[in-house]
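Below, in C-alpha cells: the form predicted on its own, a single chain.
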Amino acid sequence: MNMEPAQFILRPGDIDALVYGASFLGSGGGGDPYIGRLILKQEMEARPALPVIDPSAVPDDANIIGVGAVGAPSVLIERLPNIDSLMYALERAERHSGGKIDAIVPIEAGGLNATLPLAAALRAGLPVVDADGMGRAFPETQMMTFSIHGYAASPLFLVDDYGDCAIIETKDNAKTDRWIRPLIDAMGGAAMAAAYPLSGAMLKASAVRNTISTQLGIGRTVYAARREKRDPVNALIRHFRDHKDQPRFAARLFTGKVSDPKISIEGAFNIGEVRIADMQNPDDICKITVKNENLIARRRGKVLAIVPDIITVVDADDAEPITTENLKFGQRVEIIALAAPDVLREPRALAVLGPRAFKLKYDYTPLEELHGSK
C-alpha cells in the first residue's frame, strides 16, 4: 500500500530529545529510557531515517500493528530487550493477518516502549505513526484508547528471548492481560509483543495523536533551557501551558530527597511506594504510590496529582526523569505533574484507567482543579 508522504523524518540527531520526552511522559514507567536510547541509536546507524506519518494521512484500509515490551521494568534492566524477538512477534502478526503490515504504532508514549516500536519500524523498513494508545505509560494491556474504543488487543503475540511464541486470543482485553501475566513470568519476567491489529480507520478513531511530536517538543525545550542556563522545569511548564495547538496544565509539586523507596516485583509489575522528604523539614513527606508508573502523589493527606494525569520525578539538578525502578535513597528530586490528554479524561476512559481501576480510594480530580486553576 502506498502511504502518504511522511509528516517528518526522524534522524539520529533527534534521538536524545525524543527519549527525554518519552521518559517524561512515562510517568515513571515504560521501561528504562537509557536502554531505549542505545537500541534506537544502534538501529539508526544502519538506517538513519525513519518516516513518521500523521495519523490523519493513514489510509482507512491500512494494516497497523502495535509492538513493544511487556513485563516488570526492573527485569528489563537486567535482561535487555531482544529486538530479534520483537521482529519475530511482528512477523507472526503479519503471517496471522494474511496481509502485509503497512505501519507500526507505539503502544505507549513512555520510556523504553516509545523507542522499541521505532527500532522495529527501522529494521522492518516500515513507517511509524505519530500516535500511540496511551499518551503516557500504563501497566496493563487493556489500559489503552484502542481498547476503550472497543478494539481487540488480540490476537496478541508474545515472544521470549529464545524465539518461542505464545498466541493469545480472547474476547476481552482485561482477560488478555490476565492471561499474559503468568506467561510473562514463565518467560523470565519480560517478553516482546505485537498486539492491537488495527485498520487505518480504527487507528484514526481511537489513537492519542501526535505523541512522537510531543516527545520531541518536550526534549527540545529542556535541552534548550540547559544550554541557556535556564530552569528546565520552568521551561517545561511554560512549554505545556503556552503550546499553540495542545495547551496543557503543568505544575511543580514538590522538591526533596528520596527517603524511603520501597519497590518490589509482584506479578510482572513494579509495585510499591516512594517517600520523598523535604530537605529542610524531613517530616514533610510526599508519598507516591507506584504500579510500574506513578499513580498518585500525596502530601500531608492531600492529593497533589492522580492518574491518569502524569506524575514524573526528575533529578533536581538537570530535570532528567527518573523511572520508578531507578529511584534510590538520597537522590535530590523534583516532582512535576502534567495534565493527561483530554481523551484519557473522558468518563469511559476513567472507568478503565482512572484511580478506581487501580483500586485507589479516590475519584479523579483534574490537576488544574487540585492546584486552583480552571
Second form
Number of protein chains: 2
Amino acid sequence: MNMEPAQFILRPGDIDALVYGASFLGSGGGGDPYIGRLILKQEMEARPALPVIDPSAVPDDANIIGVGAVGAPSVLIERLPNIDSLMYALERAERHSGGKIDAIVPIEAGGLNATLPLAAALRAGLPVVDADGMGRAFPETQMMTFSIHGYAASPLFLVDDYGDCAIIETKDNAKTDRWIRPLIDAMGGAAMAAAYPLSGAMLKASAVRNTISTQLGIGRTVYAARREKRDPVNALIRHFRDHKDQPRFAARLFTGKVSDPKISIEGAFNIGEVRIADMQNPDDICKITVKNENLIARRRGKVLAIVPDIITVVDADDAEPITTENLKFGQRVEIIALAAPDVLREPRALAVLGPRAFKLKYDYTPLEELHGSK
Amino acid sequence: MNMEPAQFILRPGDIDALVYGASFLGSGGGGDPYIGRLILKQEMEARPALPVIDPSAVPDDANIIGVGAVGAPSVLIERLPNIDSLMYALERAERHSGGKIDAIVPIEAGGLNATLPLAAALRAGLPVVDADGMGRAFPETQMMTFSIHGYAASPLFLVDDYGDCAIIETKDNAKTDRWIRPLIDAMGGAAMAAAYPLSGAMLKASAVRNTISTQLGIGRTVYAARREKRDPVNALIRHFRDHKDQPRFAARLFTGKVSDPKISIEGAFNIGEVRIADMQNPDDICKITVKNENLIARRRGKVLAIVPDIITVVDADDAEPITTENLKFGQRVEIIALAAPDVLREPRALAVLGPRAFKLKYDYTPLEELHGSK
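The structure above corresponds to the form predicted on its own; please give the structure of the form predicted in complex with a further copy of the same chain next.
Expanding to the full complex; the earlier chain stays at the top.
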C-alpha cells in the first residue's frame, strides 16, 4: 500500500502538547495522561519520528484498524497498560484478516487512548491517521462515528496481560459492547483492544478528522499561555473560537472545590457523581454525572453542558486536565466545556451517544445555546 | 482423511436407549433428555444412519473437535438449543483451523450434550467418535480428560441464538472457563460451543472411550428389564458389575421423596442443594449438593457417594433419570451411584474434577469403599 507522504512527523518535543490536548478532549475519560505521556516518551526514545497522515491521503483500499485500552480507567492506573498485549491484538487482527494492516487510527481522544495507538504504530512501523472515531472519549464501543456510519466493530480483539485473547464477531456493535464488558471484568478490569477494521474509503467516510493536530493545537496554546503568563483557559477559549478551519464554542462553566467525588467501578466502568462547590458559597454546587467520562454538568437544577459536548475539569492553578478517577476532595478546579465536533451533533449520532443513550432525563442542547452565545 | 469403517451405525431405533444411558451418566446434568431425544429424532428423520467410529480407528492426523451446549441447564429448557448456531460453531472452527474437520467427539455425556454432537455430525455428514471428554457430565470447561492430558480447549467458539460468535484463545483451560461464564450470561444464559480441537493421536491418548456404546448398553438394559417386568435398577447394577470389558461398581444409595429442591442460576450455572426424605421417616434425609451436576450425596453426615463418581436421581416408578433442574417437590425417587471411569479417579484427574475442585470439604473416596464392597 502506497500512502502519500506524511502530513507531518510527530517528534518527542510534541508529546507534552499532544497529551495535554488529548486529555482535554477526553472529557474526564480516555485514561490517565501521566501514564500516557510516560508510555509515548519511552517508545519515542527508540523511535523518535512517527508519520501522521491526513485521512485524505489514505488510499481507498488501505487496511486501517483502531487500537486502544478498554475498561475502567481507574484499573488502568493500577495495572499499567501492556504494550506487548496491544501489539498482540494488532498482530492477531492482521493474521485474522489475512491482509497487511497499513495504518492505525486511534479509537478515541484521551490521555491514555490517544497515546497507546501512537506507541503501537511506532513499534509496528506503521503511520497513524490524523483522525479518530469520537473526537473525544466515550465509554462504549458503539459510541463511535465508525459505528454511526454502519461499520462493524467486529472482529474485535481483546488481549489480557498474559497475551490471552478473545475475539468477538457480532453483527451489532452494542451487542459487542455488552459482551466485552463482563469479559473485561474477567480479564481483571481492563484489556488491550483492536477493533473497527476499516478500509481507507470507510475511514474517510466516517472518521472525526484532525484529532491529532487538534490535540497538538490545544496543547501548544496552553503551553504558550503558561510561558507568557497569560490565563491558559482564556487562551483556549479564544483558540477554539478563532480557529480558522473549525471554530468551536467553548466556555468556562464553574470554578470551585471538589467536595464529594463518588466514583466506583461497576461493570468495568467508572460510574458516579462529582460535586464541586463554590469557594465563597459552599451551597452553590455544580454536579457532574460520570460514566468513565463527564456526561452532564448541572448547577441549581440548570444544565450547563451535556454530552456529547465536552466537559473537562482542569486544575484551577495550571489548567491541567484532571480525569474523573484522579479527582480528589479539596482540589481547586475549573470546569470547561467545548462544543463537540459537528458530526457528533447530528440526530443519528445523538441517538447513539447523546444524553438519552446514557439514560439521562434531558434532551441534547448545544453548549452555545445553553450559554446564550455563538 | 480415510477413517476405517464405522464400528457401528446408530439408527433411529437406538435413540431411546442412547438418551436413557446418556442421561443416567449425566449425573443430574448434561441437559434435558426430553429435548435431547426430540432433537436427535428430528435430525434422524432426514438422515437415519450415523456412523460411530471407535477411537482406535481414527487416524493420528485426523482433525477432531468437541461440540455441545454450555450454560445453565435450566436456561436450555426455556430456550431450545439452536442447531443452526451449533453448526455455525463447527463451521467457524473449521474455517479458523484452515483444515477440514474429520469427525466430531461429544464433550460430555448427558441427556442433551450426548445428542447435540450427534445431531451436528448428522447434519455435517461427519462420523462421531465412540468416546467423550468426561464419561459423565461436569460443569466446567477444564474438567475434561482432554484438559487433564494437557490439551487446550482453545480456540473455543461460542455462538448465540443469532449466529454471533466469540472465540476464546488462552493458554489455560480454567481461564477459558472463567472467561466464557460471564460471556454465556451476556448471551442469555446458554450458548452453543465447539472446543478442544484434537488430532486423532491426541484423542486416542486422552478420551474416555466407548461412551456412546456404554450409553446404549445402559439404555438397552433398562428397556429390557422394563419389558420383562424386572426391576430396572437391579438390572443396571448387575449390568455394570458383570460387564465383560469394563466392570464397574454401582449401588442404590437411597429411596425417598424430594422434599426441598433449592436450585438457582448463578454465573450461568445451576447451583443448589436437594433434600430427599425417607418415605416412612421424614427426618431421615439424604442431601445432594449440586453445581449443574450432583456432586455429593450425604445422609446423617455420612458420605454415600462423591464426585467424580456418578450420582443419578431416578424416578422410583420407572427408573427414568431426573436432571437436577427437573426435580420437583414430592417426587418419589431413588438415588443411584456408579463408579466413575478409572481415568477420572487418577490423582491428576481428581485435582481438576475431584471434590476439592468444587470446594467440597471432603477427599475423594471411591464408591465401592464407601459401600464396603467391590
